[in-house]
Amino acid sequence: MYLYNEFDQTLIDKRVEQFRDQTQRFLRGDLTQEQFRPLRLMNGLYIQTHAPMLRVNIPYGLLSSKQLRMLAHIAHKYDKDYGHFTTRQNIQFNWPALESVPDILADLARVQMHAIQSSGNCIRNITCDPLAGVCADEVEDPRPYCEIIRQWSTLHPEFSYLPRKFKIAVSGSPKDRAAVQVHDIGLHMRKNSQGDIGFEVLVGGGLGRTPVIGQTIAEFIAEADILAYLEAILRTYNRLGRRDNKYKSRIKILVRATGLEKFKEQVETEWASIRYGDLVLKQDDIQRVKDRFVSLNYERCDDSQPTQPTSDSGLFRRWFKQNTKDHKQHGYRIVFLSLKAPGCPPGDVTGKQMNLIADLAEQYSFGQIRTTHDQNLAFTDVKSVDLYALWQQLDKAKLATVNIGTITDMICCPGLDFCSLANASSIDIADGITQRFKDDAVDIGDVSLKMSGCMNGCGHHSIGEIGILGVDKKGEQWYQLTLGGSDSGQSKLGDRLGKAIAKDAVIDAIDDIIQVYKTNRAGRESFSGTLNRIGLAPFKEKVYAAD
């Protein structure tokens, strides 16, 4: 993983002291709420329903065991002994006291972490494929390029106060595991006919109250030109994006209003003026960043499976099949740690679990942990012969629920329980769905269910095969269902099933949807395959049969 140099460390240390002074001035009354608001947002601090919420960046979803232990320490000392992993590979703490936040940021800086630009109208944490570097289909490891973009965008003076927040994702594989099509800018790594590395650039994607699938603005931008091209897009957006209405301020609205071709012309004009300047990436620049990543020393080992007692061999085999995946290195596997155990809010992990995960990462996976877009964690470098021993310890800690990719492996925002923007709760609905399907989730097959408590779409409901959106009806919680969304390959927005349903009917409605799927699927046909073949009508008829 990337290791800070002296400049990196100095930058975040100075930023901590700057925010400590700003916080003290606010607490003394020298800064008003309105003056303090942009300062706290640029340091990851929100004001939620019950307490401040601090969002901490995890660049490209990569953590060391030392960093995870620090997060456990923060959860225990400053919060209620847990943290919440998000769909953008970050972690949030829901209960810190405002006066303690500078101390939290100082602790984070000790392990090369920060919360800079994890909120506010700026370029947010750069995300990528959680399997970067270990998947066999990869064109190139995207993480060094994510780091280059992170360094360019952090505290960029021209883009510190954009019309609205701005998100960039990078994928290095033909299979998109970074959801690049629903980001403000999505970068898909390619090789041209000469074998040169470059990027397909998508622009104008995003979720929220106006979900949009991004469009390709450039088929191939060479790696040397990518920063200048990103700068040109951001300059165009910063100049022309609306600032009079926050609901119409995202770049997706600008691209739609302008038209892709005209927007591209404006970007190309801007790019021409800066293309051959200081932003050109030389091979030495790229190699300098690559050299800051610690390489892993894989051993030569075979793929033989560990022996296990017959008493639990069936449980282990189910876990192996559902929660582990192939690794590009012979004799290793990728292991997903499920944060979706029954009775646990999706994405939540306790301080005790974090410390255990750090220990296990050191023992089995080179001391590294990945965060995923599905609010789980992963050990990406586990020897096949160690899998059974690892599974035993994960199982004891409620981190081995056999459900990765299934309906109980749902994405879920904190909803009305924590978020001041939410219209409806999410966590209790998620638990109800888990309880309903926990015994046959694997047999149902892989089904993506995503749930948001409001139109902001933090739970990515718009691109779930089953999407659940919480809405408010005269002070009561209701839920809108969508079917057929997708977040990989060719991303697609789900179609609305019908009118919103009452809270007490949601779980039964999901059960109805699954029953229609099971009744109509052909063999091992996927949920989307069945839906595309039979259409929405049978699902709608079943869900609304009592009306």
Given for the second form:
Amino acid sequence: MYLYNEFDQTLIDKRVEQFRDQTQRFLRGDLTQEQFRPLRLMNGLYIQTHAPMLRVNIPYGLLSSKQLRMLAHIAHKYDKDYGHFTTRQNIQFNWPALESVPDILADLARVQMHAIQSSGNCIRNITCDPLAGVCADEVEDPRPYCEIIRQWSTLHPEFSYLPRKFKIAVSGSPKDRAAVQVHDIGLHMRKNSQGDIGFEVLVGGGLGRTPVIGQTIAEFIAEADILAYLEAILRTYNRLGRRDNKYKSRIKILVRATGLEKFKEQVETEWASIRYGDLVLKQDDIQRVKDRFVSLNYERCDDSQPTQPTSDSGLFRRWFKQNTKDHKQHGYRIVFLSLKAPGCPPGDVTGKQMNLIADLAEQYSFGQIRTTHDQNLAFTDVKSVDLYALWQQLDKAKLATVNIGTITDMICCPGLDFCSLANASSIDIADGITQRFKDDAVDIGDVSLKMSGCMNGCGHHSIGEIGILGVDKKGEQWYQLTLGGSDSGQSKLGDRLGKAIAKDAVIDAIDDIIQVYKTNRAGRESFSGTLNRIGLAPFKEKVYAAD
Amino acid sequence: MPLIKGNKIVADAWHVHADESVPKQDYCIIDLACWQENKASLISQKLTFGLTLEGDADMTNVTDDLQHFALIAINFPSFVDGRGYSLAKNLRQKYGYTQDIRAVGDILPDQALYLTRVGFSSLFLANEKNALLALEKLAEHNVFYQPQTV
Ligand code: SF4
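Same protein, different form: I have the form predicted alone, so give me the form predicted together with the partner chain.
Let us now look at the entire complex, which starts with that chain.
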């Protein structure tokens, strides 16, 4: 957990004052809608279908209990007592009143949180592997570097009016759990043959209307040089990215139109002019940030768990198997809190649950909570001996649904219920899928299902093993299915299954797809494995059999 | 329209030279086309003049000429168009331009501070009210993670 110093605190406090002034000027009529728009977006405030939506940053997905309690307080006081965790590890409040947003920001600042650049055409919150620091395969903990990049990008005077939004993700492990290939810039931490830390830099990835897998622009940029290199990429993009058409203004379009080689040349020319300047990161600078991360004092303990059988030990076992994971520290485990309980929109958490989670984190996991890309939460440092007690409490609070990684642990955007851009609803489809598969999700095995209400792709449908995309057909809600996408390890975009499917047939179609998988899988073969082996045709045949 | 320089409103000695003819007096701001057309005669006249650049100006043919301009005005067609920020930064850092860089066009008082952070030394605001507000914003105590561009 990074602790703010006085400078960090002053910066966000000032920002709150500025936004209060801007809001007042807007309400007085001194700023037009159009002028206020980018200013409010830079502070995380959207205007949606029903009300404003405020998106609050959770830098690299790490929260303290104290912070989570503040989020609960905000949900309770200013919203309808719940919050929604997003695929970029942030939280959204769907019902705040515009007038109260400056007060919300002031409350957030009291716990070292803010909404700066959580929307708008600027550099967004930096994300990373939700298991950073606790997974065994890590080259280096990426979080201090995320923090360094967060600071560099925060209120960046030059990059606050980019052609379009800009997302950066950092992965500290060879296995990519941060989806770096589908970010505007993806950074993979590497060690070179001398043991020096650096980054492989990918550029031009992204989802949305034109999903693109990012390409490597530099194999190894030393840690000292990384900020200058990022600045060179951003400057090139800011100067040359298209501004005439918002669907063509992401960096992926620029890279594609320019060609990677030429783009790289442009970036390196910029870089050459600033390479040895102010942005060089000295070892001291890096260490200073690392020192502001509280380190966890693990106890020496063994992996034993209570063995005496209880009436619910079967359920506990299933939860243990599906919702917890190995930790690099002996005697500890990683616990996922499922936010995909039947009947709850994916990613939604009530204020009461937030307070309970904050308490449990303090009791069992060093007072820290992680948010994941799959819209779940995690306690990353729980002693094995405590698991049963923790599970009992999570289960009571509907946070222990045994479904992590399965088809009912789906990613889903807010869709028609909240988003003014949506073509189709997604929350009711999600609920239908949960109802259909809730009893045999674990048995089906891990399947990533991702759903977006329109082609902007906030639900990442194009990288789901099963992707569902809401489309509009003459004012009716239809759904386009894709199969075979991936965001783990090598990212891959899914292939279209066939023509769009009517709303009332979607759940059956998903069921058909699962049946084909189950009948054809060899042993414990994954969904993608089976799909690769047998191809799209059998799935197509089954889903469109009636046609 | 009021001009801000050195954190105060000052009189503006400059005027925009709108046509393609060769300017005959000091303190004209010409555009890139005029410069390229009349480069030789402009240099021989030894006048003090400035240049307007659009945010997407191709700098390849002017970087060697920058010493001839006592002022570079960067135009913002819209306040959400951020190209001018990077252009100013380039002028300062990459091309070593040390004279006046002026922001003109559609700029908001709320942007005054950012503009000065990336290397603008003067700002041309739309009206008195905006200029006063911009001065207020510039005077506020502020902190930044990024180094000041000089
Ligand atoms: S994918 Fe479309 S419908 Fe869903 S949240 Fe994004 S813009 Fe809205």
